[in-house]
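Below, in structure tokens: the form predicted on its own, a single chain.
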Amino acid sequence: MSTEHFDVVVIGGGPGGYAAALYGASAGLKIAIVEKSKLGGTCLNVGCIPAKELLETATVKRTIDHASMFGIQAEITGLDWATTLNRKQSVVDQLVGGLGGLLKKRKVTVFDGLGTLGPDHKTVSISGGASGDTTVSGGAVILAAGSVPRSIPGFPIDSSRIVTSDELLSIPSLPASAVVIGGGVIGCEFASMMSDLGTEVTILEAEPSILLNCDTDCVKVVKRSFKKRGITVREGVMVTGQTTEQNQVTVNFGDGEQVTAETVVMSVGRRPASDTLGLEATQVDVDPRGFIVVDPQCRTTAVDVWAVGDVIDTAQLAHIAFAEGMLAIKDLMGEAAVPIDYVNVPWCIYSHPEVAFAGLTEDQAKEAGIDYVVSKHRFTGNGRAIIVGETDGLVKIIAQKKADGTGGKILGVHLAGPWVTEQLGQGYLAVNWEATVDEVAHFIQPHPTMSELFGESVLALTGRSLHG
């Protein structure tokens, strides 16, 4: 039989691989998807989507347990579990059967099985899934194969008691206790949501703080609301061994300390899945973490082949496998592809309080040699934060600063506090514009809204401003 031939041939099918596949066939190309899982990768099914569910969950309990400063009397008389994992999934399984039917209907062909690039790089073997062994070429090939959760020696995952986010998403039970390892974004969400819903919560961090690349202002936030709330947060601390005994696990640290919980997060990051592609027969450079090596146009060392997503040594975020992938579409198809600016792309963060961000924070800024200034306010003043009841938080602006001592081009925005995720629109589109502060305080913001504060702190930078 021959070998059916595509455009483009599409290893994963995650944010990154998907993305690429939709946008090229809408670009008119034939497109090929691999994938040896489900649609959507991480992201639709161990990651954002099943994160940020529950974290909702975690927000509707905050919300009842704060109903009478509004006057109205509510009860919480338990958590069912079982129907929160059961929305969860139906969240997830909506999202995906969405993807697959828009990627049908683009005329995207969908390959079941594990996918393997060929020495020649143009063919792609597919194998052990439901499509049965098979092999298609394609014009051009781009890697999205995705990554999956570290974990650190001595510490087996299982299902309950030492898990990582792929297990605690479905975890049967929640624990009444739970130790978190890493204080980055995935530990900090983690740890945020089962401290809401009743688990006493430890988070352990090897680096001086959590959230290490946010604004020092933001993180302070984060810590305020986390002290305030119960959970134990301890930086500068290496883990060492746990013994586990029955149904609890004892976690070693820092200098002969000791944890005990019912069950261990692993949050420690998440290592690329480049080892199930085949690579070592190919021309594709793999460095000695385990990321494809590419160019700014995400091309690969092999000639026709490009790489996006978590395969790469970029941030591990949905939105800039989103971007890659178009990149990549771009790229092949001849076009100008502009590459990304990792420095300014936008981040959020769902704990309680949320943290969102784009651009350069003020120790970037400092290290930089970049003559700036900063504008704060805090949203204790703003009407609508105070309406909601949500009060703690602030907005930070960092900018160029001109000679009269007032600010130039905005190189920051960060944001910490009351939905603050929904409110950094703005913020990126005026760092990645090089927008100025001029520019910016022309705008008018409506009233009362959460995102005045981002026009205070601007407007303030003028020299001239209204209530802050």
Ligand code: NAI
The other form holds:
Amino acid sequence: MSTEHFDVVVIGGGPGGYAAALYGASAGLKIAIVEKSKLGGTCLNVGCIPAKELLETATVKRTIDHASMFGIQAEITGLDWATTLNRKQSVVDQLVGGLGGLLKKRKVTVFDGLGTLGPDHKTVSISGGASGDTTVSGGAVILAAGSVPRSIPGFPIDSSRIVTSDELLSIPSLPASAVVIGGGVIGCEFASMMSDLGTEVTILEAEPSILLNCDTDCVKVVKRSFKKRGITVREGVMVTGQTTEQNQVTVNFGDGEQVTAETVVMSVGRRPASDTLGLEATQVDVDPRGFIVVDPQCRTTAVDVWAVGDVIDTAQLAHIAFAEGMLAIKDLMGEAAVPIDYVNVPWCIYSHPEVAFAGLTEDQAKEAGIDYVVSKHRFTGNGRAIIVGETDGLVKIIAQKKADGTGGKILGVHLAGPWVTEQLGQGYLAVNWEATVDEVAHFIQPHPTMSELFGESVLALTGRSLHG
Ligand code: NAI
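Now that we've seen the form predicted on its own, could you pull up the form predicted together with this ligand?
Time for the whole complex; same chain goes first.
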């Protein structure tokens, strides 16, 4: 059996792997990508894309619910979940198909099968898929195996009673009631979507707050809205077990409390899928939690092997994986690759209301002993938000405090409210360009837009303001 040689062999066809493949191919490298399931990985197939598609269904429902205030008389007569799932799947299929086409156009060779790294750190064995059993070799290998949902002991996952995000995204019918275990990003997005579509939702969160890594003012916006919409949020409660009867699951939590629902959604984090890569026989170090150990350049402990995406211990976000994939390619090409500044990466949470942020939260600035100033402006005074009829939420800017009390360098931008995931861009640039309040306040915001509120909030830190 001959072994075809490539400049780079990438194991894993999710955002980390395919970004490395596309970027490397665009730089003239001969690339192979090995994928055991579907191109696009978690993000395209069972993550970002299908989840946001279902959240859009919830948005359509909310819009119709509020149509009468615009004088549009509309009545919702039902939810055709099969159509909802079909649309979600067609969006996924379109993007997965597009990705396949893009890889082909860039002349990336795609192997269908499970890829494992050999002890020489160059040979990758491929097995069990449509490409048959074969081996390839790479001048460099990039490990991008991704992650899988975690569960907790005593909660066996099935297709509709106790589910993770994988199953929920294709659940045959939406349950009348659900207990969401874990109030992180996935838990809050699914709780929001299900509640808007008519499910009675309870969130059980072990930590003192849901969305623990978000600024507390943004979390308050989400909690207030969840409460208004009837979502029960229980924080600081440990889940201790469950009993399943035919049509319902009773979850035990806290100090002898119970909650019963048709479906339990397990959203307690994701674990790295490093265990299928054959790493035991290699020099690639894996930490006790299963993350592949890397340096800031995403180099593993084995020569000429890089690792990117959810399989390393960095924020499990598709856009971080893209950045790491490109970083690894630059590094293996011998270019000066600037490491990722993980503190200031962009975060977007697509619950209703949405949350988006980059940089330090107020608590983090306080803990770091930074002398800072804060500006907060609410969407209640923003023309576009009033027009749209969605005024819950705020923009919060954290900046270094200058001697005269005005704002200096912008350290954190935190948004909660309507369309904020689409508004974070300039906040992200401001933080990462290390822009000052005076520099950003000089720029004009188009009117009427929701993004005016960002400009207004920055302007206020100069010591003068317009509306706020
Ligand atoms: P997460 O780490 O964001 O949240 C998990 C939550 O579960 C935490 O708040 C944790 O305290 C809680 N928890 C853990 N064990 C528990 C227990 N036994 N009982 C009650 N609560 C418990 O993980 P999540 O939401 O599952 O998401 C996985 C990854 O995917 C995250 O890294 C997330 O950032 C990423 N993701 C990002 C999205 C976005 O950026 N919009 C969307 C979906 C996922």
